[in-house]
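We begin with a single chain expressed as structure tokens, specifically the form predicted alone.
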Amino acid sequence: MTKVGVLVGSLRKESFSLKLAKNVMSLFPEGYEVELVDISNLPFYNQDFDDENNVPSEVVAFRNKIAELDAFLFVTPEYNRSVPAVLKNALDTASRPKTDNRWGKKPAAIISQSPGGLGGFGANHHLRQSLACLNVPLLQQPEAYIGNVATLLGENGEITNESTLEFLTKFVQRFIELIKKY
């Protein structure tokens, strides 16, 4: 069983990113255990945690969770042309100390979204920069920028736009191809 962790860059309980993530999670075939990874309770990373051997229990649990997963799907909004702080903090938390990067050599894919037309382009590319530094093999194509996301979701959060659903199905298929290489 391949374990895929889904990290959502928005903490809002009705966030577009969370709704989109849940839709995409349902597109994985049998043989993939796909789960949301909670990043809401992580304290801001502080090197003193590790230097003083005083790592908070939430950080230990999160690092252990990342270590046990085989691949990652990031679904994020864009905040000020970049990645939300909570998502960047999650990357930093599980990549420290530098000698114990739990993200490295595990494949990942990114879906960015926005209520506007740009689809979170800036967030997507900033996240790619950080993941490249962490030695995470990334799905390069297709890139997923979901613009005008509010118009694509029904009342229950399900994707109502057929072409978007087809695109995301192909996206997941390509991501699975990448996962199988690792």
Ligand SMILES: Cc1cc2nc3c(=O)[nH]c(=O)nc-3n(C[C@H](O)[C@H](O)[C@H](O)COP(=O)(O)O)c2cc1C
The other form holds:
Amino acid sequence: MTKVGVLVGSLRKESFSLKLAKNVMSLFPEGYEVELVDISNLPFYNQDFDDENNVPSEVVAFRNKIAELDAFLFVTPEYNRSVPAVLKNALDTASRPKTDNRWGKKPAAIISQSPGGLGGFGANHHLRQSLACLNVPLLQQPEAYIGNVATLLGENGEITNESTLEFLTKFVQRFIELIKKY
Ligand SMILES: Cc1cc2nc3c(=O)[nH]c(=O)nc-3n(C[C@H](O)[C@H](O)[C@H](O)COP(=O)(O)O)c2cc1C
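Counterpart to the form predicted alone, namely the form predicted in complex with the ligand:
After this comes the whole thing, all chains and molecules, with the earlier chain placed first.
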């Protein structure tokens, strides 16, 4: 069983990112265990945690969770043309201590979204920049910038737009091809 962790860059109850993530999770075939990874309870990363050997229990639990997963899907909005702090904090938290980067060499894919037309391009590429530093092999194509997201979802958060569903199905297939290489 391949374990895929899904990290959502929004803590909002009605988050479009979360709704999209849930749709995409259901597109994985048998043999994949896909779970949402909670990042809402993480403290802001402080290097003293590690330097003083005083790591909060939430941080220990999160690092262990990331260590046990095989691959990651990031679904995120864009905040001021970049990655929301809550998601960047999660990346930083499991990247340290430097000798024990929990993300390294595990394949990942990014979906960014926006209620506007740009589809979170800035967040998507800033996230790529950090993941390159963390030695994460990333799905390059297709890129997923989901714009005008509110128009693509129904009342219960389901994707109602046929071509978006087709695109995301293809996206997951490509992601699986990448995962199988590692
Ligand atoms: C602090 C903040 C900054 C934002 N900056 C951007 C932005 O740069 N680009 C954009 O398309 N939307 C921006 N938005 C709007 C978000 O895309 C919108 O609130 C979206 O619904 C957030 O994703 P969510 O539904 O998953 O919470 C911003 C929202 C907030 C709260």
